[in-house]
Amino acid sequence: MTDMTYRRLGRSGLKVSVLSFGSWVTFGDQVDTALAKECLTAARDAGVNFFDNAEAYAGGQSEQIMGDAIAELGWERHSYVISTKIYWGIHKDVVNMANTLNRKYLMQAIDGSLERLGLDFVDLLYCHRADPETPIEETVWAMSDIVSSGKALYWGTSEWTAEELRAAYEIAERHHLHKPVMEQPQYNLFETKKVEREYARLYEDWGLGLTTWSPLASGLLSGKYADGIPEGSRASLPGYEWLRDFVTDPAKNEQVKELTVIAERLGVTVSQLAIAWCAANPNVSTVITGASNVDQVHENLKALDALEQLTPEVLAEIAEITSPFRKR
């Protein structure tokens, strides 16, 4: 397999593996601590140095599992980069502690995340969504203070609009605060708007870094939904009813079949092709992959081989298949 490469996180000096490992959906729902240790080890052995999490994943269980697994593996803290995201909260029945970015919540949420992860600090801390009810200035001050306290090294956002990002950056600059360094948007062959259009000016203007999620479009780009919803797949899990119409969409599954032809010609799977396509964007610092077993970890990381084969001609073929304006 091709050796892992590392990219700077935006204009920061921090380097992250171009493919990383995240715990959304799987940890707590499909993966326990023992299996988490196997998956984390497989990723790390392949050169992955960035591991993504969030307070809301499995109601805090995901952070607990990842923290326990890393502790049992005995990883030295300087040897990996870890993130978490806060906004949704896990105390849904308490005012000020859910669906907010107010100062009270942020200051307490980071402490809860660190306790579950068993860490003194996270490398990256994200505002998991924007909060229209809290002034952005209040959020920027709080996040900057968390960085100043040493509980996080960098802060950023997830799924914010370009307008919200600019407002946060300008407030931080005006008050000489720690600026947001990175964004975590969804990015895949079926979801390109934010990364390719909305944020386009932000990469050059102030060096926004991207840690993108869902490269397989919730599994659709793996091809496993071409004939319906397999038992044990994400779309079959309770609480994921919203996903079923999306992954069984006939038009999109037809596009996946056409992409599969290209993948087979290159000697890779359609999943590897889709992950590699995300990594081919030079504005993407790292593509977050997920897995519910070790075989999937190995499978996803072979996307490094596919990345080397994405010539301009192949990328043009892919664009022709996935273009929303293509006549069918």
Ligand code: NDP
The other form holds:
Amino acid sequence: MTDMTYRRLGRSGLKVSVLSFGSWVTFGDQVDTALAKECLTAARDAGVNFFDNAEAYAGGQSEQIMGDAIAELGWERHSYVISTKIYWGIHKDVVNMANTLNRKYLMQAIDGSLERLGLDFVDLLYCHRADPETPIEETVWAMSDIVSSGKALYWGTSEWTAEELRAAYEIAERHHLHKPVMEQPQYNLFETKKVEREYARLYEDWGLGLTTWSPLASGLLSGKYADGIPEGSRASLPGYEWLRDFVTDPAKNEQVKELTVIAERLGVTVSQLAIAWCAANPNVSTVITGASNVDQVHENLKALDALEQLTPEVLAEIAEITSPFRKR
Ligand code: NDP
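Since the one above is the form predicted on its own, can you give the form predicted together with the named molecule too?
The next block holds the full complex; its first chain is the one shown before.
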């Protein structure tokens, strides 16, 4: 198995494993603390040093499980990088505590996350979405203050527009505040717009780092939805009905079949090919993988074997399949 490599998170000095591990959907709904310990251990044994979480995942349970699991495993705090993300809130019925990036919410949300994680600080703190109702300046000041307080080491955003990112960066620069360091966009063979087009200038201009999500498009790129929705899969779960049309889309599943032919030729699985494809983009600092069991963790983290084989010719072949009009 190819050794893990580490990339700088944008222009910051922090190094993150090029493949990382996150807990959306899984921790809480599919993975309890015992299984979390197994998955986290498998990831760490493969060289993963970055673990992604969010306040909203399973209504706070995901942070609780990851925090408990890491405590029980006895990992030393300096040996891993952990994140959380805030915006949606978990006190949905209280004014100011949901769907916001106002100062009051941010200052209280970080304390709640730290309590559930059982930590004094997170390494990375994200604004999980943009909030058009709060001035960006208020959010930037609050995030910078959280970093100054030591409760987070770096801050960033998730799914902001390039325009919002530029505004935040300029406000931080003007007031000598901590600048946003990283963005967390979706990036996979079926979703490339933000990473490849919208943010294109931000990598060079101010060294934006990327921690990308859903490398398998929620499992579609593993090929598991070719013949419908398997029992126990993400799309079969209550609350994820919205995913069903997407993952069973015949045209997309046909593309996955064609990608599988390339993967087989290279001696890897189509999941590994899809994850490696994300890592092949040098602007991606880390590809956050997800898994509902340990076998998936093992399989996915072997994707670096596939990365070595993604020559320009293979990448062109892949582009022909996923987007005949888009060349990398
Ligand atoms: P993926 O697109 O890779 O989907 C992961 C899911 O696909 C697994 O939970 C599993 O679901 C299935 N799967 C994974 N590996 C395999 C395999 N080898 N074979 C078959 N099925 C497989 O990633 P996620 O959507 O989970 O996103 C990864 C992480 O990114 C999240 O955990 C989270 O940390 C972050 N994220 C951030 C978001 C944001 O807004 N900032 C949004 C979404 C995610 P199953 O077995 O149940 O079918």
